Amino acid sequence: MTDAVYSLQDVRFAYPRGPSPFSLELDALRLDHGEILALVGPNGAGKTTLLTLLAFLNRPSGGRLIFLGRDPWQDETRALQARRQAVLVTHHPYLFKGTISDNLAFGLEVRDIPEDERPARIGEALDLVELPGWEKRSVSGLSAGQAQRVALARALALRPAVLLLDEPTANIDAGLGLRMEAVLREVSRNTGMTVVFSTHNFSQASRLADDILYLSDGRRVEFGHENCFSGRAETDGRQSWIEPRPGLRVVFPGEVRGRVTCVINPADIRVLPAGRAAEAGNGPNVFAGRVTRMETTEAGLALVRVSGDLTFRVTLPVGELDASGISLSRPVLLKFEPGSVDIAGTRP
């Protein structure tokens, strides 16, 4: 059996003390060549502090990190080397003054690429995400849509071990978001290149994605979707709630205190035309909001996201999508019972 690309073990981190302070604890994880791996959860989960440690930006406080089969913590030499095989593109990239072709030429120089190879790389690279020809334009006045696939060509061409990447897709329209989605999944196939990215987007890590890695609050959690919401929780001794946002109230059984993580299953959620507030009820987790967004799986699932004060992802059988009367842009309410509510994680 080949070495993993990375394996952690009992991995944790934490920044030092400040207003919020914030901790990574990750129980085990294992890459290999070629795989690609998504992490998916809300903000502050520890999407971009795990990419760091995995980018070797930042050394793990606890457990094991092993790259490739060595430690790369052994000395500065080895870290140094591990750096410039995992390339962190990050959500908002630096780039140098200067070109285009400056801007890539950089990396292949600190990697003693032979000079006479770097035009060919820039080239393919820029091909790759779709600005041929662009060696020469200077990188003043790019769009942020632009300035991202250029940082992801720079990275490209350096055609590293690993490609780590924050929210790679955000600055850019969706119908070339899935191309490079395409680009991506082509370059891990052909070259081996593991690929590891966050995104918010359940479905573009579902699409491109082997394996998704689903944090919340530092923790992973085995939960495979969006809904996930925290806060303090209160209790009346019979039952317990939190207040994702002030008078929205996510109710679930027991007595509960302290911080928590609640995740709601896709599928235990009930979807109503707004008109029909009378079957919803008086009872708790009703929730009003309008369909945003609905796609449809090869399984017959139809995968529908509704945004209101919160914003939720439902998962229900395609044939119940006209059964139900719910479209794009409707309005709607949502329901599910108490019992539905996953208690991922507490804190005093």
Given for the second form:
Amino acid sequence: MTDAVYSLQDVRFAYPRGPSPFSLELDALRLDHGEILALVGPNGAGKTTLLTLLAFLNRPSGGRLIFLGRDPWQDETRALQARRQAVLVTHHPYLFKGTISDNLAFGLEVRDIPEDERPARIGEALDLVELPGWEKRSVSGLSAGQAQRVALARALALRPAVLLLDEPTANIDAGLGLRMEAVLREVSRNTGMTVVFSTHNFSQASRLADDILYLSDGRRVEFGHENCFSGRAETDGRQSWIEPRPGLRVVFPGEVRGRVTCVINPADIRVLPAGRAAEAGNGPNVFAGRVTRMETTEAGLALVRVSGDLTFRVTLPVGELDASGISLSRPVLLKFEPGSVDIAGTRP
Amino acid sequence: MIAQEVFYAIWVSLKTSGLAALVASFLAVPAALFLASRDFRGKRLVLLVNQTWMAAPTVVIGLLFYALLSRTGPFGGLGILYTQTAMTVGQIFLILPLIVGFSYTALRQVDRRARTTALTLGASRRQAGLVVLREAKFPLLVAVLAGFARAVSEVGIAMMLGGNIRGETRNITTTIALETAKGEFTTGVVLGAILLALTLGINFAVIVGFRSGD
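Previous: the form predicted alone; requested now: the form predicted in complex with its partner chain:
After this comes the whole thing, all chains and molecules, with the earlier chain placed first.
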């Protein structure tokens, strides 16, 4: 069996002089060659912190982080070798002053890639992000989206073993974002590159990733297949639906056909005591169930699991939970708008 | 006053102050990079001392080094008092805090992401430091030129450590002081204009040279 790309065991990290008491604690995580992992969670959940640990920019304050069978933090030489194999593209990437080509050449220079090989690698990477022939342009005046694509090309030109992306398509329009996803999937498949990316977009996570790690307050939240349902879509032309169980419809807008996987963001679901059925109305996407699990997080969020018609996980502010009088094993109603349903994948 | 003497004084000014700016930069810029990139206990005190040192009058530094380099001083055995070397050493200590202060400000203004970006792209810590310097190269150049300007225009150190010896340590500023003391105000003004023109020329040449190489 080959070594895992990453193997994390009880990894902890706290910012030494940070203003907040935030800490990240991860029991176990294993990532293999060619695997794509999505990190999903609200702001401040620890997604970026985890990415900086995986990029060896921060050193864990406890636990074991093994990279390709070795401890990268044993000495500075190993840390440097590890950093050269795991490249991070940040949410607001920094581009060095100069031309786009200067930026793409930097990582190649420090790796001593022969000078005659560099133009081809730079050109190839720019082609992948749909900026062909942009080598000589100055980085000043690039839009946020273009800067993000240059930063992605800068990382791809290095052909790293691991690509770490912090909200990679946040500044890019939807169509281009989908094409960038396809590029990442193809590069990963062809080269065995492992990809870890953070996103707020559930459907992107489901579309692109082999696995999703949901983080909240620096801790893993076991999510399983809750809020994620599949079925053959039917449509009336205006809206479509699947029936994960006979008679139970998850409705979403637009005309969709074929086999569909849809995901509902836990923050988009309203939870009401069963006695307030009138508030839920007769609209679509109303489900009944009982609260089977409740947790509160330090960020003031409550995580509620409701099992009944279907199993859902809901996140809501603790204050809202207290005000509505929802408690463990109480019957509740769940409601979400058709527009809150993300279509994660369709097949004919 | 003969032209040869004027040219020699110009040469002494450029040589001692140019060398002082060069040596001080090699010490000050790495120190500023260290201060800008690390947080440690006592850092504010270091910056405060540096700030105070910036305001030190040239005669005070001259006096200090005079005490150190005079025959009875701890470094008297070196025998460098009243030489161009002594002037250069004094000027290095004069402009060191100035270049540290200006460079520190320049480097603090470089986006913090520049260093982490370099690191994640595979740079060693030394290479990442060089990236930060490169990102601030123009303000750093201004810091070095400001140091040179301060050195070339000072008179206290040149007078006390050089001794204003004709054909040896006499530079433009000590010549101006001497000519003014003799009542030769016109010569003093002309020499002052020459000093300013030289500084302008050097600033222009360095900045243009740097931009064309960019």
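This structure is a prediction, so every number in the text was calculated from the model and none was measured. Positions refer to the first chain, counted from 1. Each form is matched to the other, and the largest set of C-alpha atoms that superpose within 1.5 Å is called the rigid core.
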Using the core for the fit, does the CA position of F56 change by 2 Å or more between the two forms? no
Determine, after fitting the two forms on their core, whether E320 shows a C-alpha shift of 2 Å or more between the two forms. yes
Once the two forms are fit on the core, has P72 moved its CA by at least 2 Å between the two forms? no
